[in-house]
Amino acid sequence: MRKLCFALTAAAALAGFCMTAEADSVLPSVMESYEKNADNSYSVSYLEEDPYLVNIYEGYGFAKDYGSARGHAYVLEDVGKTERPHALANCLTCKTADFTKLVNDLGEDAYSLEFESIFPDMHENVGCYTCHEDKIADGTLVLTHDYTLAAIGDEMGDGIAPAIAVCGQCHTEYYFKPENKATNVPYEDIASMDPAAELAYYDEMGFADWVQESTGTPLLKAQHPEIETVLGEGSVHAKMGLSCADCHMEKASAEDGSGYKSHYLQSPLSSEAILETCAACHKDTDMAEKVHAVQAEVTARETEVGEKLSALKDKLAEAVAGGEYSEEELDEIRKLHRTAQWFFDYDYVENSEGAHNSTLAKKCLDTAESVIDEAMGRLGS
């Protein structure tokens, strides 16, 4: 299986992601910072925060269990105890470096193995292999996930910064191929990393995550599309040459003075070192106030649109049960329902609450609301 490695130049290493030439001296510090991710244990139930989600996800696992992700140190524990069903090993795609290695050894057959048969053998969470394969000594970044390599491997380092591509292996929208349950992404290059293009991709292949019983709508469940959001329409920071690492991994120094990137992943707002880099462009802006204002605006819109989407779902379910509409009429409304839910979900599940790309977040919510209004009009509301 082809692998794509990207060894940072000296100049890139100074400004970018990984270790400098003094790898041996900084490796203990890097590992110490990585282990600090165990501090990221906070989690909240989205179903309790936003009860309308239970209704719009009716019939799917996310209506039973849906909480914010804890840090990388907890992904195996959390996938093991989730109330969402996980019959196959593909649920482990981004949860453990052990499974990534298994896929790279066995190929796509690994995805359809029974979850319970291999879970006991999974021990490492997101780890060194996930981003570096066997290149950790010199800090080389490696696309280890086969579907990412196939989709954007040719653009890594030539249009897509390595430290975005590697994070984007997991922080992306994905689906399981119907024919063999292998993990895949609904885009083929950076140009098709767009919510409308991804919806068209799914529509063309006739894909749905589930068919909702009460409405009959073949619905999609979006997954954390961070790479698409960071690189997509309205993005600012990626176009300036900044990567995920620049904003979430602060620069640090080992005891001997050698520089490295901390592998403790955190919000830029909690790191003075990272906020100092923000000041280069934002000057005297109060970044916490600025970011929280964006998030408050986007979150308020999410609630408004999400509740309208829930109302549409109920109205459509009533129409299906009432028998007053033809199947052709219902299918037209179902298509609108599917589209509205996709655009709403695309924003809702993106973990920055608008901070990564407020332009795209607002566009998704505006699109969802417009489509909801059209569907409700057809239902006489």
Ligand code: HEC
Contents of the next structure:
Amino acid sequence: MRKLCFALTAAAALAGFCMTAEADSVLPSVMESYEKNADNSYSVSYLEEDPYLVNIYEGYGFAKDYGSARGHAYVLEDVGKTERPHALANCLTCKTADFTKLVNDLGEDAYSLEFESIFPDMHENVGCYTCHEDKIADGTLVLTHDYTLAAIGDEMGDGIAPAIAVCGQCHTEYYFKPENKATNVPYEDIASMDPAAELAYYDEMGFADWVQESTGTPLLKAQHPEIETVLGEGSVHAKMGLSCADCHMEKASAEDGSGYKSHYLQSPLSSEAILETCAACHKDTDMAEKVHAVQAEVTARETEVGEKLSALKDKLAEAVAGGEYSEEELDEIRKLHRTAQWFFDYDYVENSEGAHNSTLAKKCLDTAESVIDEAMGRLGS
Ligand code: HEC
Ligand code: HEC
Ligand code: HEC
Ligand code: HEC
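Requested next: the structure of the form predicted in complex with the named molecule (the form predicted alone having been shown above).
Below is the whole assembly, all chains and molecules, this chain first.
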């Protein structure tokens, strides 16, 4: 029975597999809303929008292909066609329930399987299993990703709302462990979900995503730290009890009137039902205007700091090629370069463009800028 439940696909859920007597009338509506994730197909190329990125990511896959996120219905399609290299199965960690199931069956060895050898067996995108394991019938939230369970499992429901923790299984900064390529997160509780603490974690283990050829800097690539931004310093909403689901999944009613959460994950600005919930605190504020104002301010700072970072990279590459600095001096400047790029990226790759927590976004950009200034000073400009 358990095995069968584990192998559940969305289609099987609809057909009523593994359902018990509690299986209830909202399931068809939940399924229908889940299918709507295919509507969110819009993606822009960040590299065309912000050309300085090509320079700062030089030598890494993101310099070749880097588009904005789109709906959960596209994760497998997008990972299949990205021009970034993916040698191992670990890059399926946040794409498909089929892979999560495989990790839970095989253990960490699954992460280092060859990508191409298992990709043909991956059929489901982010699926029911991802957030509910085999508790689909009543919608109980379960952490299925082993590294999330290890890091914050004990805080789920006790400090971290389940409807934040399940999203944080993927909407988080992560890395692959050098020894076995298993996916992991650089924190162990809310307190360590912080850009400075995560950088210290990587520094201590001597971790780098890549060493950039022209500068020789061991750089980090941050990735979508949404759970950190929503729970971390400067955020207001999680402390007031709002979860990711409250803002991205609207409340709806099935035909017989029973309530359920729409499984179409959308911007709060595109849902009247979600916007109504904002009014409980924001009264008659125009929420689109408020959100866009925050995003415009953060994005403008991002461009400013991103261009300065790009200039630092060029200047450092010149210094490396020129040979007038000692390796020791260069290493000190590289450390500053690594730090600045981390703080810049931590803000840039967070998907809300500052809306989740503009305090943290601005703090990251200010930190990046002051470190860039210090590095430029050492390079004599
Ligand atoms: C198994 C991993 C996983 C989980 C769990 C997950 N997501 Fe996602 N999510 C993704 C990926 C990957 C993308 C980007 C898809 C793409 O661009 O192909 C994404 C995209 C999104 C988008 C669309 C982004 C855009 O710009 O259009 C929203 C909104 C979203 N997720 C919200 C959530 C919420 C809310 C939760 C929890 C209820 C959640 N996600 C749980 C992996 C996950
Ligand atoms: C990205 C995470 C995520 C995925 C994937 C997901 N759910 Fe849910 N599900 C949730 C959240 C969050 C809730 C709301 C729980 C709450 O409010 O406490 C929920 C609630 C439910 C409920 C309870 C009724 C309701 O809507 O409040 C059912 C039933 C359910 N989900 C079924 C499914 C099925 C079937 C699938 C696969 C088609 C699925 N879920 C996929 C996160 C997810
Ligand atoms: C207080 C409400 C609120 C909470 C809580 C919240 N978000 Fe958001 N989120 C927003 C707003 C507002 C935006 C910007 C929407 C826009 O630009 O249209 C956004 C944007 C996003 C995006 C970019 C996709 C898009 O449609 O623009 C993703 C992905 C996302 N949030 C995921 C999450 C995750 C995961 C969590 C929990 C860890 C979370 N959000 C918690 C309000 C919220
Ligand atoms: C429980 C009360 C409450 C609810 C509900 C709520 N907010 Fe807020 N929100 C606040 C408070 C308090 C602040 C901080 C003061 C301010 O900026 O208005 C805030 C700030 C914000 C900010 C600025 C964040 C920043 O870091 O700059 C945005 C954007 C925002 N809210 C969007 C939303 C959206 C969208 C919704 C509905 C999906 C929502 N809020 C629901 C209480 C709430």
